[in-house]
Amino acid sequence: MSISLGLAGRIVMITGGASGIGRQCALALAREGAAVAIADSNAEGAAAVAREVEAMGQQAASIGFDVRDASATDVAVGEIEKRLGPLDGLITAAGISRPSPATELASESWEAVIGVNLSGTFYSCQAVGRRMVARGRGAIVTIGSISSLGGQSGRAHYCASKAGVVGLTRDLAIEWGSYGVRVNSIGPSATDTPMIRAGIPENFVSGVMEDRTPLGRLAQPEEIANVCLFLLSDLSSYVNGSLLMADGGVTAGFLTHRHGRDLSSKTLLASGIYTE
């Protein structure tokens, strides 16, 4: 059964759209008939994704700027609206991770991760949101993480930024909801993107991430994109200020092992209910 999300003809901007989750969101939106603006610090990568969207028969635009620069962000949003029209949606997928033990974490890395992941999210939401508020409509999806809910060794700055994204999302949902602008966040677990493959040892991916995920695998970027599209669509018209976890069940519990099949009980082990 095919379900229409009603996104045909809408105009959506995606930060961090040159790769990973952002790119998949752009392609998914194009399949739904939306026009897409791809924004990224990698201007060439953004242009390449725009060409992919155009090859699918949809209108696209690309622009390169640093989301940490509030003025540049506002100018970029204005330029996109001149080229495509008023934005109906925004996905803030720009994000970086620079792992380091907290005791060794350099201030430059802290500022970079907080700058892109948290400040960049705010500046993007602010630039788009003030226009949406003035028009009385719009939907924004921010990208949180399972790290929005808890820590992970070596990622103090990343976890702080993603917890901040959720707090920011909830505040904006309250401030802008009465103006017809919905703001929600999704919380992916590890997603099979170039950033994950480049930065995480393979034995950790299989031995920890997949092992502790009840669905037993990493998320695919298109699966996260599908959740973003739902939150942009009118199917979620009464969803505002939410954190929707798209994590394969990772945050549904704790002390998981073997995709949730380790029952962790000597009694059940002795009675043959399961094996170690």
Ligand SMILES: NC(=O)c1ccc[n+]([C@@H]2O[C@H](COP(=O)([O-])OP(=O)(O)OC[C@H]3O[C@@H](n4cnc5c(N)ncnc54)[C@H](O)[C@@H]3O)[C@@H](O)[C@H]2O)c1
Given for the second form:
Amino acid sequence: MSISLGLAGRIVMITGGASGIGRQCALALAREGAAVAIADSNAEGAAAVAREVEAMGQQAASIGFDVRDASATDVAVGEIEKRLGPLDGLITAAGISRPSPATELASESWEAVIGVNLSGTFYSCQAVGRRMVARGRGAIVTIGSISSLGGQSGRAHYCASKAGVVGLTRDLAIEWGSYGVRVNSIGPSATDTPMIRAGIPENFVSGVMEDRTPLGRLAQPEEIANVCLFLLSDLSSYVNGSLLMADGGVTAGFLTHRHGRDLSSKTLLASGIYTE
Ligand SMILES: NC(=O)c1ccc[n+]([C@@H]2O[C@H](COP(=O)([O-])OP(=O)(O)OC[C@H]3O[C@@H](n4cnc5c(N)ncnc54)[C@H](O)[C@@H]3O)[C@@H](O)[C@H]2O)c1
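Switch from the form predicted on its own to the form predicted together with this ligand and print that structure.
Complete assembly follows, chain above in first position.
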């Protein structure tokens, strides 16, 4: 039996589409026959992914802007709609992570992480959502995290931003549901993308991240993209305001976590995980 996602012909914008989860969402959408707008502060990377989508035979557009800038975001969404047509979907995958112990965390880092992950998510949802609300249809997927549900040492700003993304998602789902616009969030655990590979030592990935995961491995970005596509599609037509965990079981139960004491700040300080 095969189930069609029904995404052929839809037009979807992805923030953070130049890399990792966002890039895989773009490729998965192209596979399903959707047109894709790749938005990223890395304009060259976004253009490269747009070329990959076009090579798959689908329409694509790329645009470079910083999601922390509300008015640039609004202008970019207007430009994308001029080029591709009215957006049916949005995935907000732009995000950053800058692990640092809370006692040392610089205000610049705090503002950058909250700015990109939380404010940037809101500005993107607002710019696209106000157009969807006016048209009376649309679906939005925000990217939360296991950090939406619990703390992780060294991630005060990241955890605050990801908990905030879920609160934001619930609010927008309530405000926009009666206009035909659904808003949901996905909560991945560690996913094998440049974000993980750039900042986290290999022994921490295998010794802690894989070890704490009941499925025993990191997620592949395609596995996260597939869940995003479900939430964009009409197969999830009655799902609104949900946080769908795609975490290999990490948050299913505290009894699976073997490293509670090791994950205290002192052990993390000695592990080499902190980048600043
Ligand atoms: N990789 C993981 O383990 C993991 C787990 C849970 C949640 N997430 C979340 O998934 C999302 C994607 O992460 P990823 O692992 O694919 O990371 P990534 O680093 O591979 O990709 C993030 C993209 O966002 C873009 N970006 C960063 N700042 C931006 C800004 N100010 N404006 C526009 N674009 C910007 C980057 O240029 C990059 O292309 C993030 O929100 C991240 O927090 C990732």
